[in-house]
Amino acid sequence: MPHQITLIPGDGIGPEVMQAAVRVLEATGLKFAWETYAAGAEAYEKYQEYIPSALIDSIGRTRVGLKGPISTPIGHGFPSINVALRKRFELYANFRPISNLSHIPTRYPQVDLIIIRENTEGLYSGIEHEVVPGVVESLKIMTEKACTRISRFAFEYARKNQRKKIHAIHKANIMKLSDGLFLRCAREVAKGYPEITYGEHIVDNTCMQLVMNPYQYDMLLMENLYGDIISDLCAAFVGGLGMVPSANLGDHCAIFEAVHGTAPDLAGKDLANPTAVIRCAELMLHHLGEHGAALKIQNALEMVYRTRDKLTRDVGGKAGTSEFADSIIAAMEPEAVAAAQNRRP
């Protein structure tokens, strides 16, 4: 049977990555049914809806949905369609591992960071109001149901994959009740598991010492907005968001996304870089269980890195999307991904 994906392709340079995404992905060998919809500016000419009604039908249907960027109007326009299809399916937890590809030049080599943010509460839910003209209020609400949901989840993962330390990030200091309510759900949670060490570090200076040092951390669990900052420097460390995969999971639901922005002046040029959506399709082929597609895509993807023939302008080389998911797709001859794990450190 194949796998049932719903697919938005988004705006700008979306559809493009995304279509040499699904390339790649169908050159694994798997069989995929693809449901695409539109979703945000796009969406809302064609149905006078930001988030089609179909949409949501069919990730309730297909409960796996793979998705491009899509632009958000910043101070006016509809709201955050992120934040919106989070909300809608309980996607609790963004799940976003920052980890270097051969051969990218960073100031890092070797990071291997996992990020775990709280997806559905916290100041960057975007509840706000105005109060009178000139006065704006915005809520940062905070239940012990969803801290103590995403610690949980935090420290399970640690426990499958063999990490061994987790810091709880946070500003209690100041915010003593809401932050003050995540460490004591984090810290009651980590009483369960005694084989992982546990730690908090307070936000602004986490930001310090990662920057010093990001080889101190291994995971990094924190609430809603201070993960959307943190998650998005630590992608500089490894070449910028443009290598960096990201998933938003629940208990019945899972959306990957690019984390990039949708660069309109690249749009339409075959010029942008697929990677991180590629990267994206790993973890989803992962969440479905084909760990051995998955292998093959990151194999692959690290062989045309260290090869650096067909490489996209970003990152040094002069190929196009379709070329660069082109020379992909020839490293997952099976004569080429031996070869790749043969030489892989």
The other form holds:
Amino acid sequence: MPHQITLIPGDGIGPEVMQAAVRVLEATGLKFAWETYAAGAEAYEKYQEYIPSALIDSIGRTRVGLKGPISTPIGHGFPSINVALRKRFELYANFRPISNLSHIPTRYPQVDLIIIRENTEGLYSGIEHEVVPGVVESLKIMTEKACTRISRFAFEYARKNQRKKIHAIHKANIMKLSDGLFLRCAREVAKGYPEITYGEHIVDNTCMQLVMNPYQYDMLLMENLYGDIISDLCAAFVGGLGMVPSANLGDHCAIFEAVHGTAPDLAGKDLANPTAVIRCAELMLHHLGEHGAALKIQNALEMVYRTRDKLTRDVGGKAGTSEFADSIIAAMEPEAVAAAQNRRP
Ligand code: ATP
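Having seen the form predicted on its own, could you now give me the structure of the form predicted together with ligand ATP?
Up next: the whole complex, starting with the chain shown before.
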């Protein structure tokens, strides 16, 4: 039986990097039945719906999505499709592993951090209004239910994956009620996991601490906005936004998408690095229980980065998006992967 997956190519560099990821996934030898849908401005032009109901039905059915970035107008226009999908399917946990691939020159080698971002509320609730001309309010919604649920997700992940330490990141000195609630819930959940060291850092200090010494952290647990900002900061440790995948996870569905956005400066030029979405594909395969195929992709990525012949420009190479994907596919030949493993230091 093929794996049924809802595919959302997205905008900007989305279609190019997603095509690369689909080709790599198919080269694993697994069978996929793709249900492909547009969302955002493109969907509105075609169907007068930003999120077509057929797309919602498809995710409800397949329960697994692989999604490209979708642009959100700045300061006006329709609300974020990315945020709407996370809310619609209660994908409350955004899981962002930050780790180096070998042989990419980065500021810090061997970073291994996990960011767990609450995905459904905070300032991303999108509840804003103009009180009087010149005065607006944006509401930061925090609930005990969501703060406890994301804390439990983080601690459960830590326990199952032998992680040692979780820091809750906050600004409870200023937002005493909202971030205060987040901390209270995290502390309460932490009591049930005595083997995991629990700490708390204020978000601005965390930015400095990360740049000074990212190795002091193991897992970072935070609300929506801090998670968005700190993920981009951490992407810089491991080669930039072209490298970092994420999974939006709920109790019933999962949508995998890169941390990066639509990168309009690179769109349509075959320049974008598809590594982040290929790593999303890897996360998706683990979610589907296809651990062997995921390892195949991981090994191929390691090999292509080690040999450095076909890297994209953001990491110092000259290859285009599709050429990079070709080399990953070539590296998935069993002999090539075996040879790469023999060359490991
Ligand atoms: P959005 O509003 O959709 O989030 P953005 O331009 O604010 O878009 P990103 O698209 O995440 O933010 O990217 C910021 C910059 O990082 C881009 O301009 C691009 O130069 C670089 N970048 C992002 N993704 C990639 C990628 N896959 N490969 C190479 N460079 C990338």
